[in-house]
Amino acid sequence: MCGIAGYVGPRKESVRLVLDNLKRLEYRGYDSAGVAVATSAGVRVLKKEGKLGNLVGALGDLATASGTVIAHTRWATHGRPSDQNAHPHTDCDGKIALIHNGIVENYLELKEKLLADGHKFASDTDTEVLVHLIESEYRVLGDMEQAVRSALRKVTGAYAICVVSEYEPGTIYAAKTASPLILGLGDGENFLASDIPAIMRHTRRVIVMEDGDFAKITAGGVILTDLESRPIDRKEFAVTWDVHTAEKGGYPHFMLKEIHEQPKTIRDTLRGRVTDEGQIVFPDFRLSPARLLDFNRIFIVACGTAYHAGMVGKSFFEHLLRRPVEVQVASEFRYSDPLVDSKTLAIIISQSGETADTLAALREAKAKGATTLAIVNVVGSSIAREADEVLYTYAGPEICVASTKAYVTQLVSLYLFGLYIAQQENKLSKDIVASYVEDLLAIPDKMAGVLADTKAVEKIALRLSNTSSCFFFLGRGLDFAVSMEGALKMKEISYIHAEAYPAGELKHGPLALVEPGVTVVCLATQSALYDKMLSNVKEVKAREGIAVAVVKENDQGLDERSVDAVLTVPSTRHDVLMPILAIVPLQLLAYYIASDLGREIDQPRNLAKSVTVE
């Protein structure tokens, strides 16, 4: 979850270059930042608590320095955010510097031995153990490459590491297992980073390192081997993203930009997957129709926003397929001894494809014999590589920590997959499938209409930002699944307490908390449950709570005479598709409240974009 950037080559002011690259990864961690530059004169290190700007402001003459550079932004796991705990970490003599993303699980055991051997530690981190371990191995072996290899053989846990030293100032050694690391190939220079946007300005030629890979990176080239020095051949691929998709594009925050990108990302996710006749196709799908029909149980496993998408998927699949579907938080799945076997399809959802708990859940499902399908956004990610089948969501880079466009593309992917299975089973006629497809194809334009005029949401947000002590989000059926995501967005970026409940549970406890100053967002987009929701709204108003209704256009039952505010969304023929549209006003409400309160919207406190440790 930390940001990594590196460079080796002849460019002047390479420190500035690498820190500029690192800026594009600050969403991955912003508790502290640091940089190390290796030259023939030695290794210089500077690190500062707080955001990258603190480091840049303290560079001094290091700002114009050149050499082999590695840099890091940290999201704390071991040791509080501080200058001392920031990366890079150095050995006792300051001749080796190392940055690390992940967790060294056996660091206490290793640290005790190193302390006994006379090593001095300057931080509370698990990472510092690695650089002292490399130092210890170098004293014995006298060879930097072999020292790094030997040290890593003694480590258990997850890591992406980069090492520079005064012994080989023109070389970066890198290795990874479980944490992402990519190589950018240039002409007489090479780059590395923990995510592709960092290097897009300099090269579009990329190699994605896989677990167990070890790289020796010089200006002249990259040599890939495993830890035992056996050669590895990894194919490079060309990045086709527009560089501007990783920038704000005139919006005040990445989150607002990404909310407005949702119509496009839905179109991209649908593109090539629906025929002119309105049927679903997956051209690159490897799972045979016969295999899909053989599953008697489906598990959907994910974390956070992806879990909420899975809740929608469960309802849709059970509605169409009449098969049991279970949704489980990935962090619980691995330890719950799940009832999974060869007749189980495990659907693994992750924006980054690197979420540690979700990746562990995938491996657990495979170990128990399940077939795994990944729904991910990042091509070449760990989950994408290890799953039996992959559906990419085509959301493009998502920079804001709070997910928006990844969520709606996950929903679209789940709808497409459910319809695809129903086609194979002949559960639905071609005409009914075509009607679903027609509704899906119409959603981007409908969503764009909502986003074209956000004044109503802004007005409500301005009113609520300083008057609401907490928020409840209520819904029935699929509206409850949407309310969970709405509550998460509110708490993530506004820091206002927010909880979601099935509306029928209101009288079973939460109603005790409804009083003046408490806002209850009531979703009522499911026609079959609409009358029940009207009763819940009345219960809120009877306790003088602030009621905000989210309804379909032309709604006749809820207006500003019966509630405090109304947010409308376009309707679809199939109510099961309404979650894609209903989430938009909730995303905007959270955004505008957080903006009015002056919150750090793109980088909310204590959170990081990609959670790559358990």
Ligand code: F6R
Contents of the next structure:
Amino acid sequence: MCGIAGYVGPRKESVRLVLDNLKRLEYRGYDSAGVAVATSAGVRVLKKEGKLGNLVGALGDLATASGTVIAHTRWATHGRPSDQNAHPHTDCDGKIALIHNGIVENYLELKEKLLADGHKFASDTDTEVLVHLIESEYRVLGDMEQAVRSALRKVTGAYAICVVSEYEPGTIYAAKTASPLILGLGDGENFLASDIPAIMRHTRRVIVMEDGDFAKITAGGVILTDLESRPIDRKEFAVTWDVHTAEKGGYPHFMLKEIHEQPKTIRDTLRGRVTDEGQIVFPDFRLSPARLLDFNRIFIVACGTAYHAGMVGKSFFEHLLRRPVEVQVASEFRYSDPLVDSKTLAIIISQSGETADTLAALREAKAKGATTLAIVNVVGSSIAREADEVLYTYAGPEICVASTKAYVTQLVSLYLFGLYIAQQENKLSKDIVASYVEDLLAIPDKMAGVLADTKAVEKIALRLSNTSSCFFFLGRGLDFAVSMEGALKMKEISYIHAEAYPAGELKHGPLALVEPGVTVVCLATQSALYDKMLSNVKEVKAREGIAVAVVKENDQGLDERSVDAVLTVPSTRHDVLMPILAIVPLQLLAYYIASDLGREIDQPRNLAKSVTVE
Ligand code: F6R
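Right, and the form predicted together with fructose -6-phosphate (F6R) of this protein, after the form predicted alone?
After this comes the whole thing, all chains and molecules, with the earlier chain placed first.
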């Protein structure tokens, strides 16, 4: 997830104008930024590592420059944050500049060909292949528009791109597949951006580009076609929100926005990692299959939500690989003199990649000779840099302190990695791996279905915010791991006490607390344990507790007569994948209760997004 802004028109100091617009997109990425301005004198580019402020501070005479401008704030995916890896990227002669949000899946193959043709690369990014590809097409076709179209036909992956050039200094070419791009229509001038807030100070007339759209943007107008030059008609609309609402995509809080982004982040995390035959590939992976098979011990280490993802990972790995896996919170691991040696694989999970305890655990594992694999969201973070191997979760920047979209992408990464090991070990037939992959690929649409209708959860949340003095979250097996995450979400944003228990433990103590006004959220998504969960629900209702059930669609055992609310999620063929779907109603329940109580949802009291102290 990166931020894109652009402008074509007659205004003076258009570089400054575009960077002001880009400021509104910093929430989309903030590890480096850059700008290109095209005039008949050529294309000038400036890029700086760090926040946008670093770029603005280094502008010099560019601060007052005018021309056709594109600018970018980056959230690294390929290549660590640095001046060189920041966008825009330029062709060999510096005549074409390009910015990109997304992932070029076939960049290695494209880069090889371009290098063989003599192109010189200046960065480690996937993006740079795009601009060299356009350059190479331009050499043949002699026409920028055709060159951009032709280059994009050779690319697989996700992109929103904008291109300026010395050849047509008054034009921006833009195209999009999976990443967002909007056009702001002005009078004798036009704007573009990743998101509406960036352009709202200048115009409220907006066209939202759709997948496959290609735009030629000049001061005089916008021509929209598909990649094959067939005209496309997109309706312009008038934005009526205020800027603050718009920054959150129209949602009242980043948390709700991030919950709704989850289907997309899952798609992004799967992209490029599964083949058409349903097998797992990690294109940049350095750990050899032989090394993977040589481990006799696997540790998963993390904190908070990432630890809860690790709990799911443990069950999945043990289920699939029939190998013992230990999962530990990082602050315990580092002081427990763990039984780690050179035959240990330590999987370290962290959204930020900077959590002090997790980083220390990684160092402890390395010092004891383990091989370390990090599952991390922030590219170039300390944990990503120090681990022997990294699997990135493509959740994009997570702004709300309470983690949601990072969690589901951590789950997806663990599933992919477990399947990858099973593939190397020949533990599973190709068909079985493909059936897991098929289920994983279907999850984003299923989750989008859950998110499309949140009325049931909103209704029970409204009742519970006034009546519930405390919460228990119960589940068995994987449902217990999800319960842990559900309870954490509830306590951190609603400030109501919430505790998770393996459901069988209810009768060993906590049942003494169940009475009217106590809510027990009962997860029953694991078919093999379903009947046992029904008994637990009955135990709760017999003590007049409030029971909320989370069940799979077509559930026959629980309804509004037996419990106070039923929250339904779609099912998957493999129950081990249910945690990704089952967590969604729990995130929403916590959210709507906290919202009803008027809590500071995005920044709960006493908490920080990145815990860099012990
Ligand atoms: C809870 C939450 C925290 C983090 C924990 C680890 O919603 O966000 O529990 O999961 O602080 O942070 P990372 O994943 O950045 O290491």
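Remember, predicted model here, so these are calculated numbers, not experimental data. Rigid core here is just the name for the largest C-alpha set that superposes within 1.5 Å across the two forms. Positions refer to the first chain, counted from 1.
Q: Spell out whether the Cα of A452 moves at least 2 Å between these two forms when the two forms are superposed on their rigid core.
A: Shift of 2 Å or more: no.
Q: For T68, is the CA shift between these two forms at least 2 Å following rigid-core superposition?
A: T68 C-alpha, core-superposed: shift of 2 Å or more.
Q: Superposing on the rigid core, does the Cα of E145 end up 2 Å or more away between these two forms?
A: Shift of 2 Å or more: yes.
Q: Core-aligned, what's the Cα displacement of D124 between these two forms in Å?
A: Once the two forms are fitted on their core, the shift reads 44.3 Å.
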